[in-house]
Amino acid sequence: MECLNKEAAIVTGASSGIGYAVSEKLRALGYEVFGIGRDFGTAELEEEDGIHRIVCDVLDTEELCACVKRIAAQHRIRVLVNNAGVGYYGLHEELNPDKIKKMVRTNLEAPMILTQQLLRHLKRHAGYVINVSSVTAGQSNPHGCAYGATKAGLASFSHSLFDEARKYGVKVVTIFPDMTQTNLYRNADFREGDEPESYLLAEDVAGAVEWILGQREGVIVSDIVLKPQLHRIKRKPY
């Protein structure tokens, strides 16, 4: 990778869904985008002008840190989007330690580590940390206790980080999407409703990212909640 004049963005969970839509939106806005994903074998995100596919598991801390250091050494990082997430649902007693650890590490640990690794660069360029949380962060979540807790932790981290870094020009924004048509619910016994008004699209979240970046310097909307017009959940057949 050679040094570029364009501002750069790093997006996790970029192979599909929200991460893919955000990566494409940032490319359209003129950013050099580095999309991190564990596997791009069947990915929507294609390597193209302005898009770089970075194969890396966010749970491999050593490789993740080495990866972002290489990018930051040659590019002006202005935007970090912590989007990678995993969810397991059901009664808490029916989860297992591996699933709980994977949610905590993917949804909370990885964003904190990535942000720590890049914060000096973001301060230098008055950059953005955009954390994709969930509406579950602010409510009780039976059948999703651990998942909701990780998203609440991410929101708490965002709020504290903004107060810590705001004097350096860093903008920290949390997006709280409701039910979105992605593969996040592949491990759940439910899915979004059938009506288009009952779920968000990944492009809706990408639109929120565009709106965040379009605000004038000095104004921050720290929390954005996105909800579909209708509340509908369908149970999957066994």
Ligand SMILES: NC(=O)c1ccc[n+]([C@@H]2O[C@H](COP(=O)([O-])OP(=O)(O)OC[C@H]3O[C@@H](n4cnc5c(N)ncnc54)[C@H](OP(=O)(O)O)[C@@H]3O)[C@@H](O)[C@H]2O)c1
Given for the second form:
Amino acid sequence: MECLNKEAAIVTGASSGIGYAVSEKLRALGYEVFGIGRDFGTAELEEEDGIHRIVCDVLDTEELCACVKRIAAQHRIRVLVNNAGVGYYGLHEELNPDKIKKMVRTNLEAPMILTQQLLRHLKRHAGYVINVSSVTAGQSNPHGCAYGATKAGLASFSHSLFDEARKYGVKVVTIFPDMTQTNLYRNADFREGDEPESYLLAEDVAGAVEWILGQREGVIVSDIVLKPQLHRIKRKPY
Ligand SMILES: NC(=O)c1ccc[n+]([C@@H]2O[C@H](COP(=O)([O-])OP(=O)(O)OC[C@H]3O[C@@H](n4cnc5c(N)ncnc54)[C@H](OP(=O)(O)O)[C@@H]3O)[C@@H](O)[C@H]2O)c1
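What would the structure be for the form predicted together with the named molecule, given that what you showed me was the form predicted alone?
Up next: the whole complex, starting with the chain shown before.
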């Protein structure tokens, strides 16, 4: 029996960064938010009214499917945000198969599986699939060849799904953020510049999600590119 009185949202990678900010935004907008992450140990996302912390590794396909089925059985899911992601950077020869697989599976495979699992449900509720890609999807990415490829793959999936699903009332949106101040670059030898104009905040991406959801029925914002005013990155000290 579905609990239809409140619309629900599923956000992957809700334990930090963009996913955390989007979860908080969705909660403020009145959604019952199911935030997926592996480790909420030091996470800012608190289990509180309207927020549920769902411990699940999106690479564990069986667990992921079971977990969303459970949520979908009891809630009217209106929004799916495919946000969880990992990045490894450097010369391609310096990556290893494990890191490459992790990026492909987290950034591309998991969103496709999660979307597949929820699509019929989202059709019933004229829902949104919001995919967090990256500006790297549309550019050449030396020192980030594999990461950029996963984000280009996600954008390709997202654009095709837009055309496939629009006639069923589903709204598929791709967000392309540029450098955002989060933990994503923990594995990188670079970080955002010092000036506040040289990076986005996770809250800026959450603001874009609010804008997407605020359009009148019948209008879809299919693609959003967010860039900081300045293009600067800094090498981390060794
Ligand atoms: N930061 C940027 O400059 C930037 C720019 C463009 C696009 N993006 C994209 O934005 C998305 C969010 O990244 P972020 O910048 O907010 O970085 P972040 O702070 O590192 O967040 C990544 C999130 O993904 C989750 N995650 C990673 N692997 C997971 C797994 N196997 N299962 C479940 N959750 C997993 C992490 O949670 P746990 O560790 O708890 O599992 C974390 O909550 C990513 O897709 C990233 O590619 C970021």
